[in-house]
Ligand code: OGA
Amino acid sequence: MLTAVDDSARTRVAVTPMKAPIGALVECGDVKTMDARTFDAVHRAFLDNLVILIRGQDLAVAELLAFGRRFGELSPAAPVHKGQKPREYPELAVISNVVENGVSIGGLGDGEAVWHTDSCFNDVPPSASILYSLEIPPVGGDTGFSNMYLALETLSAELRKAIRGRTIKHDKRYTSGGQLRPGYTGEEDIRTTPGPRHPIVRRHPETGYDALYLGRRPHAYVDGLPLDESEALLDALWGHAADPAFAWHHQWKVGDILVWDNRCAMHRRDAFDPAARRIMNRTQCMGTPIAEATGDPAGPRHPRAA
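With the form predicted together with N-oxalylglycine (OGA) in mind, please provide coordinates for the chain only.
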């Protein structure tokens, strides 16, 4: 499948979809000097493939933020976890396991980050996340992505019915690496703990297609259900959504950029050797309020969920 780009852009941007239902390699030259027309083709590839990989880049912090801004206004990064260095730039999150003088220089540590979408615990979660690698371990720390248009398309009629009109309460307390943020004990009741409610099926504001929006499994709650029924429904939804058939995993090289769409894709990260160093810079774009959708099977299908 080749992404449609206009002919003038085709000479400058090559889009090669991954052999998976999500992700594409985008060859566009140096992102620092990209003209508007070239960026349009890159942005189209992002909407069409949910995640794009751009390799061989050399970006200072300000240059990464400038590239991120082309996808939309940047949003402030989520609060740091306990024992993490305060942010130097509000719009830059350092993702790293490196500890200097007893203080973590970034978030997420060296463990597995379970399937999630970024900052689903915000009232208006980010649209795009842009992650750029500075140092990577020799093995491990791969990042995986999963297509939530496809997860919705392939959901059983029974589960579609069970989630119709329902919302999930998204827990604010933990990072996707499982680390508690300051101000919480971890003892709070998941039905009432701070965090917004979002529809389980959402309509993408730019592509118009519906996608499953689960956020993250730990500490989630389906509003209005007895706790045991909420747990059973979430387990069934996650049992489906985490199917490896919907996913693609990326093995990093220094200088790689991944841009993913939090409105229709989930991601995760493999653990890696704690003795190795991994340093990434990340910025995110401000989203728009989440639009609820029915996700009825008769609706149109995103090209990568067809």
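Residue numbers count along the first chain shown, from 1. Definition used throughout: the rigid core is the maximal C-alpha set that superposes within 1.5 Å between two forms. Everything quoted here is computed from the prediction, not taken from an experiment. Compared with the form predicted on its own:
For residue 158, a C-alpha deviation below 2 angstroms is recorded between the two forms after rigid-core alignment.
Cool, the form predicted together with N-oxalylglycine (OGA) is there; where's the form predicted on its own?
Just this one chain is shown here; partners and other molecules are left out.
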């Protein structure tokens, strides 16, 4: 369950929950110089609120990665485009639509990114994602977050029964940006394509609370069901999980850091003008194998799901 934080650290960290069931503004000074007790309070705010916003930072790449490592061991970032040269910082991903000398400097472009959980198609998905803004468009590009503790808590009894003990197959044919990986046609049977199976209800390894874990809607399959029944169940689950009542949307400023918990939150991005520039630096922390929730479905609730 959640751990206590030294009261002296609280005096150095101000946590203001958003007027939504997810997210908090955390005022903690310069993240480059925070001591261990201050970080403990920041980390507690992260577990309590699923997403934290820290504003007004000025970080070189190495400093962002050092901050990210405080949340856990960093994972290597996937290449953003074919033939990408080796990078100075393998744990850094540049999220950008900017093209220089005919080459994209980053990935994920300027289009809408629908609700999803990062890298659910990996055997062990990341725990935390840390995203830092360098350039932002004048309009658009907002990032939304949705509380999957609350989505599970408010799930109907019928859907709870339907997903009990079930897993979702997360298709590995497609990249995070929706591109088909080499060697696939997109016509393969989803029931037999490569990809991990994760429990639909997972237990958070640090908080001990249960959350809905859906990953991505496209190319997903509920194991053991006929395809039409799988599609119907996924549609019902996503129709519930995407309820705006569970969400908060962030409008970026330069120097913002967002840290979110992929184990209990989904996120999305609004599209923006392709002629505008958007440059973000991102790093992610390695996760742990996903544990299925096996306790009482009416058991303890996370504070932001109460």
